[in-house]
Each structure stands twice: as C-alpha cells, then as structure tokens.
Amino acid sequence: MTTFAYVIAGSEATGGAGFQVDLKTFQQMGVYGVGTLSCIVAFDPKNGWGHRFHPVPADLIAEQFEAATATYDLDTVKIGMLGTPQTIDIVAKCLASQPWKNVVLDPVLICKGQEPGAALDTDTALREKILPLATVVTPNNFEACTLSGLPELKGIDDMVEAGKRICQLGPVAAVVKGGVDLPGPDAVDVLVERKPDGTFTSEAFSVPKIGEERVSGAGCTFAASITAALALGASVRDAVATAKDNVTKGIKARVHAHTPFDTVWQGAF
C-alpha cells in the first residue's frame, strides 16, 4: 500500500534545499511525495549567491492544493518556506479546509533578499496563522530564539525552555536544533513534547559535529525525514531519531559544487 506525504514549500533551483530536497527525502524513505510550490528561489552567482525570491500567486497555490488533495488522500504535510503574508494567508486557509494527522512546520523565518519590514510581517503572520496548526515544529537556533523570546541558547537547558515556550504557542512537539551554532563538539537537537495534561517531556539527540560549517539542505532534510517517518506511522520520538540519523549520513556524504557551501546528499540514507 502506498504511503503519501505532502509538502508546501519553495523551489530552490540548485536542488540543494527546499521543495527538491523534500521530494528526494520522501522518495528515499519509501514515501510517495506530493507537493505545492509556494515560491521560487534562485541563487544569484553574480552577487554572492544571494537569494532572488519570487512568490507564487495565492490563487495558483490554492489551485495546486485543490489538485493535490483531490487526487490523493493526504493527512501528513510538511510546510517549508512560505515567504510572504499573502502566501501564509492562503496556505492557512487551505490547511484549515480539511483535517490533518500530522503537520510538520520548518519555520523558515528569514529569506535573504527580503526587506527587513517585509520579513517581520512574514514572521508575525507565520507565528499567528501557521504555527498553531503545527503538530511538530523544527526551528534552528535563530528561529527558536525568535519564536520563544529567549535572547540566546547556551545549552540544553535553554533549548528545553525554548521548546516549551514554542509548544505553548500551539504545536504538540518542538525539535530545537543546535547545529553548529551551539558551542561544543557535538551537534545536539532537543525534542520537547507537550502532554495532554500540560506537562512536558524532553530528550536530547547528540552526535559529534561534522565540521563547523553549515551544509545547505540540512534543515529541509531533517523536517522532511520527520514528515515521511510520521506518514509511515512512527512516533514523534522515533521520527526525530530517524531524521537525526538521515541528516548525519547526508552531511557526511555532502555534495560539493561551485557554491560557497556544500549540500546534503539524500542518497546516503
């Protein structure tokens, strides 16, 4: 029996992040990927590989959603880059039009190339309209600080506190990713889950760092792995463990290119 997973995210033309990574991750994990494009991002090699950002019109996003959900019985979705308040509005309306078993939010808060004011408006809209719909949210260090209100994350205790604060905004679980931003020799991610009685549990997932440089597509691969695992019936805890293993293998087998950064290789897991 075919297992489906749906993604609403942006296209990244080099294939190293975004929609392309999500579908590759789904495929690698034995899940049939279905997707809706929210925006198109093209790096500019003539300008420091900055983002050239192009939103997809809201009516076209709605048409893609209508086609995808009419074709398949979809109950698990990953939300990636949305990019504008208008996009967030239509995605929130689309998501609310049917029930979902799993909503995984990779809260991409900043898109290089956006004006600061536009970025702030997008952050606010994401927090108010998409975050409460999520069952699992996967913020990186910067995003966790922004969403939780903490000034910085110095260690696991801070990550747990950030996760609790984020869960209080709606999600059932938050995976706070330390990555290369957290000091020390290990790459640490902390899962915080909110129980029905309002209490929290937490667990740290740690592996030795593979260098100190960011690798493009790691966050997308991580959230997409969680999404696929949940679609296959895994618990949140086991989905996070699978995602951690996938990303570690993908970073070890990273793809080198003409860009100033490497990318995760999904074929390694």
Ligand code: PXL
Second form
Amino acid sequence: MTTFAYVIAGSEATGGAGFQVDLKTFQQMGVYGVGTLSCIVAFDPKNGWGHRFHPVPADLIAEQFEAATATYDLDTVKIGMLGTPQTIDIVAKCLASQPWKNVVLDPVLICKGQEPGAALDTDTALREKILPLATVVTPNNFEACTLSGLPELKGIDDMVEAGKRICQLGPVAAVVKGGVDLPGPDAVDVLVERKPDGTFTSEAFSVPKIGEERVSGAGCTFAASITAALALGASVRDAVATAKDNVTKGIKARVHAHTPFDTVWQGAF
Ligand code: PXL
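I have the form predicted on its own already, so could you send the form predicted together with this ligand?
Let us now look at the entire complex, which starts with that chain.
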C-alpha cells in the first residue's frame, strides 16, 4: 500500500532547501510526495545570494490544495515557508477544511539574508493561525525564542522551557533544534512532548557537530523526515530519531556549491 505525505512550502530554486528538499526526502523514505507551492525564492548571485521572494497568490494556493486533497486521502502534512500574512490566512483556511492525523510545522520565520524582525506581522500570523493547528513543530534557536517569548536559549534547560511554552500554544510536540547556535561540541535537538494529562516529557538527541557552518536544507530535511516517518506510522519520538539520523548522514555527505554554504544530500540516507 502506498503511503502519502503532503507538503505546503516554498520553492528554493537551487534545490537546496524548501519544497524540493521535502519531496526528495519523502521519496528517499519510500513515501509518495504531494506538494503545494506557497512561494518562490530565487537567490540573487549578483547580490550576496540574497533572497528574491515571490509569494504565490492565495487563490492559486487554494486551487493547488483542492487538486491535491481531491486526488488522494491525505492525513499527514508538512508546512514549510509561508512568508506573508495573506498566505498564512489561506493555508490556515485550507488546513481547517479537513481533519489531519499529523501536521508538522517548520516555522520558517526568516531565511538567511532577511533581517530578524523584518516580518513581525508574518511571525504573529504564523503563531496565531498555523501553530494551533500543528501537532509537531520544529523551531530553530531563533524561532523558538520568537514563538516562546524567551529572550535567548543558552542550553538544554532553556530549550526544554521553550518547547513547553510552544506546546502550550497547541502542538503535542516541539523539537527545539540547537544546531550550530548552541555552543559546545555537539549538535543537540530537544524533543518536548505534552502528555494528555498536561505534563511534559523531554529527551535530548545529540551527535558530534560536523563543522560549525550552517548547511542549507538541514531544517527542511529534518521536518520532512519527521513527516514521512509519521506518515509511515512511527511514534513522534522514533520519527525524531530517524530525522536526526537522516540529517546527520545528509550533512556528512553534503553537496558543495557556488553559494557560500553547502547543502544536505538526501541521497545519503
Ligand atoms: O531553509 C529554510 C527555507 C525554507 N523554504 C524556502 C527557503 C528557505 C531558505 O532559503 O528558501 C523556500
């Protein structure tokens, strides 16, 4: 029987992040990928590889959603970069139109090249309209601060606290990604799960860092791996363990490019 996973995310035209990474990850994990484009990002090689960002019009997002959900019985979706309050509005409406078993949110607030805080209305809309619909959310350090209201995350205790605060906004699980932002020799991700009685459990997933440079597509690969594993029936805990393993292998086998950063190779897992 075919397992399906759906993604609503942006295209990053080099194939190193976004929608393309999501579909590659799904395919690599034996899951049939279905996708709706929310925006198109084209790096500008003449201008420091900055982001040229183009939203997809709301009615075109709704049409894609209609086509995808009429074609297959989809119950597992990943949400990637949305980018504007208008896009967030239509995606929230689409998501609310049917039940889901798993809604994995990679809360992409800013990309490399954007100023933090430049899009406060987008951050607020994401927190108010999409986060409550998510079952699992995968913020990096900056996103975890923005969503939780904590000023900074200095270590695992802060990551657990941020995860708890974020779960109180709707999701049953938050995975706070330490990445290269967390000092120390290890790349640490902390899973916080909210139990039905309102208590929390937490678990840290740690592997030695592979360099101190950010690798493009790591966050997308991580959330897409969780999504595919959940679609295949894994628990959240096991889905996170699989995702960590995939990202570690994909970073070790990274692809070099003319950009100032390398990109994850999904073929490595
Ligand atoms: O890696 C975050 C990300 C997600 N989605 C799109 C992007 C980026 C970063 O460049 O362009 C479309």
